[in-house]
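The data below hold one chain only, encoded as structure tokens and taken in the form predicted on its own.
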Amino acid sequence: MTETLAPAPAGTGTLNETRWTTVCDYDDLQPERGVCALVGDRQVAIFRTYDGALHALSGHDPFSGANVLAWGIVGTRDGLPTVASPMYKQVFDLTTGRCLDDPAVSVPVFRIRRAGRRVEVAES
């Protein structure tokens, strides 16, 4: 199920819509565990941390080339929520996608929200 939000302000000449894809029920997400969802044509890793926060980033590990980040080890480093790739163990900040072991590398992050019981990820 996808819903569309309001268009951009008048006078812009184009509609700037955000398309949201429902990926699962909030209660289906176990704290500190990831799941993989297909959003548009991209594999997205979805995480619910112990504090209840939701995070979404690309499931693609840039170091191994595999779509495995949803199966990584969730934790923290210097107070930041993180996921460590299950392949070569590089650690990524769940809020920014930045690799904490190699700051020149990052993965895309996606907007995520809770809409009632549903968890939704923005397609763009």
Contents of the next structure:
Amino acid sequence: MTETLAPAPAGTGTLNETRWTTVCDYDDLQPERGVCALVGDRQVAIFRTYDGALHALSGHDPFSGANVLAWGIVGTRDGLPTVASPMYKQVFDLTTGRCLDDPAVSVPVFRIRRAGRRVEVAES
Amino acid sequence: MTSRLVVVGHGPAAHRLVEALRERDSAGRWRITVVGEEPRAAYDRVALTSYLTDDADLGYPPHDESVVVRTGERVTAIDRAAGVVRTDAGATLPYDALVLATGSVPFVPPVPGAEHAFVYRTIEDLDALRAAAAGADLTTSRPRAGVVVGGGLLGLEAARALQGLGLDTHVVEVAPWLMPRQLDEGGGAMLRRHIEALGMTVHTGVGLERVEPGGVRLAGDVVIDAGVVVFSAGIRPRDDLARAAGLPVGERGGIVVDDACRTEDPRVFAIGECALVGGMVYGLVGPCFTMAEVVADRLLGGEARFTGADLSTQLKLMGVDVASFGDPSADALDVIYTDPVAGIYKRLVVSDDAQTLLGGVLVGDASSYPALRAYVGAKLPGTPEQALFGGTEAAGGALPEATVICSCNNVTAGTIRAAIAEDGLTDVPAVKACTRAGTGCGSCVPLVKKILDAELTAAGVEVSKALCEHFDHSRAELFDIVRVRGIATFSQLIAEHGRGRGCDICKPVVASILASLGNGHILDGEQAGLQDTNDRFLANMQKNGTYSVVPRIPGGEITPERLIVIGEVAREFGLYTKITGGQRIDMFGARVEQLPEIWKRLIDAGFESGHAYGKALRTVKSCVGSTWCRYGVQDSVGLAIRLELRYRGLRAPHKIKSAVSGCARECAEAQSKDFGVIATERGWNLYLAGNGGMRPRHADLFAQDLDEDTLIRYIDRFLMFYVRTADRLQRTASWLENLDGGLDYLREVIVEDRLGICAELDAAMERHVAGYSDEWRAILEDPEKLRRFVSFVNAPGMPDPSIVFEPEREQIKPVMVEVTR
Ligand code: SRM
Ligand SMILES: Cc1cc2nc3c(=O)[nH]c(=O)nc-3n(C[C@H](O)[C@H](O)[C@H](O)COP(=O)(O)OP(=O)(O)OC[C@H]3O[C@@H](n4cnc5c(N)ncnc54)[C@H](O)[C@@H]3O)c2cc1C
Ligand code: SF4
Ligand code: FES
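Next, give the form predicted in complex with the partner chain, keeping in mind that what was shown is the form predicted on its own.
All chains and molecules follow, beginning with the one already shown.
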């Protein structure tokens, strides 16, 4: 999910409250090389693709049970941006979290945005 | 009503004319008589050399009985007024139409002694040559040597044939470089190196003064002693009959004809190498066949025309790749690539907008010739640069229907596709039989195969060698592209030769190629994002997301001090330890952020990376050897250490394992390794391409009783050749099983340098050895790389809380969380 909006308008309070967590500087993210961040008590895998877009998925690999998705190889399949789990190599769509090798499986995606130099992930 | 056709000469052109006419003249309009001077009916002159080398039978299939073929008879005159030809057998043959297909004769330079020289045109010429070569040493009492005068396509072919007859061969070319009609100076110089590498001596820029019974004298008083001298200095069209009959001939020879191949006399045609059509005499069989087809059509009332022909040619010389296509001398844009080390020279001539291919030459690597030739005059599918490096290769399926694939037989892509579809053809021989494509010089066969593959694939038969959806190339092809073009990043490679942004298949392949070619540290810049699971953190990922640490222990030899360090490190970081099957020690259960600290301790104690994580050399196991063992005959530990240190860090298509045993009892299991060495009384036996694993294979004995230097040289070449040519994740065992020619071929490449690449392989290995440095030390010295060894980007020191262990047999083991999907 990519959003490049300004920070959510503060104090408007009518919409559902979204808590944004700053995870790192945009420049800390190397293109196509993921990192893992703690957001609340969840492990979130964060990717910056080649075109500069940001994506955030749960770091938990549903096939192995280990928190390793951030260490997978980033690429494309049929034009979709993807990451391959480093454990058993199933491929996930970065925008939807859908597993492209097993349609029954998907991982949660998180909203992510750039706020100036910083990268923020939505907590819920 | 039947008419009489007389054909003078029975070479390839005449043969094709008669075939075509007999096929189409269902009404039997023409009664055909052919008069041929040679003692036998027409044969495949293009393949003449194979008569010498393989005693090949060159004969074409005979015509049907209705055709009268008078062999061994020469036409001596044409009487156009009477409408007859006369022969040296005293016959007078009346005609309603006459076709001159008298071909050409080799040009014999007017130098003194020319009568002692041979030419290279007919089977009789070759018989005479063979006899002379056999007697070459007797007549001269000098070394058995041969000289070919003329360094063009045919001259080089003849020179190689002389070599095959056991002669020490020289080539003399008056132009400043070889194949001056096809090549420019750069290409000629490169070709010269290849020819010299075959063991021939080349003299260029020097004229012939005279031929003597025992040799030749060149300008500048250079004398070459030789029992056999062959002229191959061009051809002269045989137009004497036409000339005597008052028909116009060209200033430099050739019977003048129009685009119907008709002379000034409407009843007389000329085809093949004797004809001057559109101001050209064609010395290639393809245009000769086309002329034959045109005349066959005309004789049956058709309107066919000869509109010029493709002049692409390829040198038919084992081991030397030279090709020229289109018009390489066209005055337009040049794209030139030279690799002096590999002996490659490539030049493309493209239109000023760089879109249309006009021509080009390839020396040293003509693999893209069939595809490029097919694109002459057409719009290139990519940039000229991509075309140079095989970018059109994949285009077999996409070639326009009208593209001529086989210029010898004028067969288009459309014809081939139609034949495949209509007749359900599934292999190349069937396509050849059905369409004639590939039955001439053979150079179009790879492209025919490509079209066939493309058609079969389209029909649902799987034949692709594409790495993945991002690259149409195999790993070996990508390796060459990266090496030859000096590409240093994945982004450049995929932008120019692929599509999309890669995946977990192609990225590690490219990472490995870049590493094999020595492009710095595997985690430098963009390369970091290409690395497969274990390479990413230079450690093996375990089932719970932790990592293992394996320091190198060359040959399995370790001091008590270092053993103690390993024990201390494992105790301090709480790691599980185990002796591996590779004679070293593995420490399991380390978290990402612990890896640098652990490695700092190990490196301070003198350890280095063991590359247990890489597709690289793993271990060189050894037995205890002659130092201690009562049966040992050589120091297996010493050699194992030397080998392990030499090849450590070498990135390859798959992991590489080795072992050295000190005697034939083979305690180190060397015969189950990619390269294994077993000591003998006289040296070392080398075994190649074994492995354990899923499909065990015993290694093959490659060479015996080698001294250590030779042993290492062979292993160097073996490894580098494997690194360059194997497929992704192909170990040496299956690589060798798939290598055309197998072990014998491998021996020819490594021991005899059949491909002429050994110097390059040796140099590549020297570069690897000289460029080695410890990958883990480099990490510790680079803060930017170190920064990445954290579990959480926003909590660098924090361990992953989901990693939990429990005790088992006094050590740790992972506690796995329930897998929830
Ligand atoms: C540690 C070790 C087992 C042990 O405890 O003894 C081991 C462990 C692994 N082996 Fe092995 N192999 C180990 C010796 C072997 C051997 C025996 C040998 O080397 O003498 C073999 C059979 C010999 C051979 O390879 O020819 C062996 C055949 C394999 C294979 C099958 C290879 C094949 O060609 O079929 C794999 C799978 C692969 O590489 O694709 C494999 C893959 C693996 C991996 C790397 C699997 C993985 O990707 O996680 C294991 C993890 C290593 C780690 O975490 O450190 N391991 N493995 C041995 C490490 C040796 C070393 O010091 O480097
Ligand atoms: C060693 C070698 C390699 C070659 N390699 C290639 C190649 O790779 N690719 C390629 O395209 N081309 C190649 N060529 C050229 C190719 O062989 C010729 O283009 C082709 O043979 C021309 O055919 P033709 O029928 O016009 O002439 P020819 O083959 O010369 O046939 C003419 C025939 O007419 C006979 N004849 C002449 N005058 C008379 C007369 N008055 N009465 C009766 N008979 C007569 C001759 O004896 C001869 O048999 C090669 C040639 C040689 C020698
Ligand atoms: S291979 Fe031979 S030398 Fe080596 S340990 Fe075994 S018996 Fe001894
Ligand atoms: S081009 Fe010579 S056989 Fe096809």
